[in-house]
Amino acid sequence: MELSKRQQQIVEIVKNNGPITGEHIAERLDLTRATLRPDLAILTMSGILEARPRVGYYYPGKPKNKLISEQLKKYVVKDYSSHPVVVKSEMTVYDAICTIFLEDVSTLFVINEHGDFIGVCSRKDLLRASMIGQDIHTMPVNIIMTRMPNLNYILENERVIYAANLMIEKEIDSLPIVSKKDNGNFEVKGRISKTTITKIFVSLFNE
């Protein structure tokens, strides 16, 4: 976030004199308290300054990367969900190959006839299946998919930072976002990818 000249002056005053009231900041800049109110709101909402009732404004001394880290911890995956590509377990490997390229994704999420999330089929899985010499026009994806308990997924209300750590740890490009069903199984509600998380991270630096 690029600060205006006046906002930079406010930060320096608070650094050198904090805690300090809004009235005293206004006096030093020869401005009214009402004039400064929008700037003080921006600085406190962004975490650059903090304020306490009857005490005033003070500088928390946190570098920008610390502020970004704290902001990332607040983000929930369901708010950054994209459309998942879900296929039935009886879909053939050939049709799955067509789907994964037409949808331009790295992973297909597989469900059974009840809509339960039961597997993941990646580009590598499909490539491997096409090279083993069997008929991919009749082979179902449930033969080659990864199944429970080896599936990686994330619940709707979990944090984006946890999804990022899981993708790094497992060396995968995306995760299904799931919710628990009454039968104890999971339903696929969305997906979150490394690309989405990268966009979030870059947007924080560009604010």
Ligand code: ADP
Given for the second form:
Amino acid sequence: MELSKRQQQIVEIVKNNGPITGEHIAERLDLTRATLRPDLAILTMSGILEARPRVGYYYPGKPKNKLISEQLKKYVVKDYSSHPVVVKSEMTVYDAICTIFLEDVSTLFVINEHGDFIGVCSRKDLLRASMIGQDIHTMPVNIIMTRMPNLNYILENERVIYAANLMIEKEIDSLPIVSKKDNGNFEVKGRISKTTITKIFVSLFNE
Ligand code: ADP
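Output the form predicted together with adenosine-5'-diphosphate (ADP) next; the form predicted alone has already been displayed.
Complete assembly follows, chain above in first position.
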């Protein structure tokens, strides 16, 4: 429902000052109570405001789940980005395992000599590589990583909810947040993980 400017002003006044009587709302708008009557009737009939005799008008608010979903829709991944752990494609599997422990992450993002994003190497990829009997001290990560065109990534201005969906759909733990370079490839700018989503989820309920 499209509210008129005056109706929006009334809602704001009631939100900030409610419960408030019709007379007091009229006073604040420098209008008479009679002038406001149709607007107040529309606002109460549509459920935007509620009125109680001798108490006045008040803003009932929205159900909490509606508020949460509306808020979530506004969240953009760049505001929740964490530090991406980026390694060169020649790094050995052994060094990649050490990096995963030292940096305490589940996934490494792999770049080439130009800094272009070319792969992802997860814990399971490293575990698999360690089990096949090859020398992990010489084998580079670019042999075992997931590469284009199978990479999933997200641009900085995309929504958190889109990132969450993508991680569920692709069954992966994290996504690199990327920006497009002049050469058409991507640069890794950040990272969003299932842990980030869990933290956001909890914060929404604590607000
Ligand atoms: P783990 O291997 O620790 O369970 P994931 O579930 O994230 O971690 O990874 C599962 C598989 O998906 C791995 O082979 C990994 O290379 C791949 N993978 C992880 N992240 C991505 C991504 N952003 N794009 C494409 N593939 C990915």
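Residue numbers count along the first chain shown, from 1. As the structure is a computational prediction, the values presented were derived from the model and not from experiment. We call the rigid core whatever largest set of C-alpha positions still superposes within 1.5 Å between the two forms.
Fitting the two forms on the rigid core leaves the C-alpha of residue 192 displaced by under 2 angstroms between these two forms.
Aligning the rigid core between these two forms leaves the CA of residue 48 offset by 8.8 Å. Note on residue 21: its Cα is shifted 7.7 Å between these two forms, core used for superposition.
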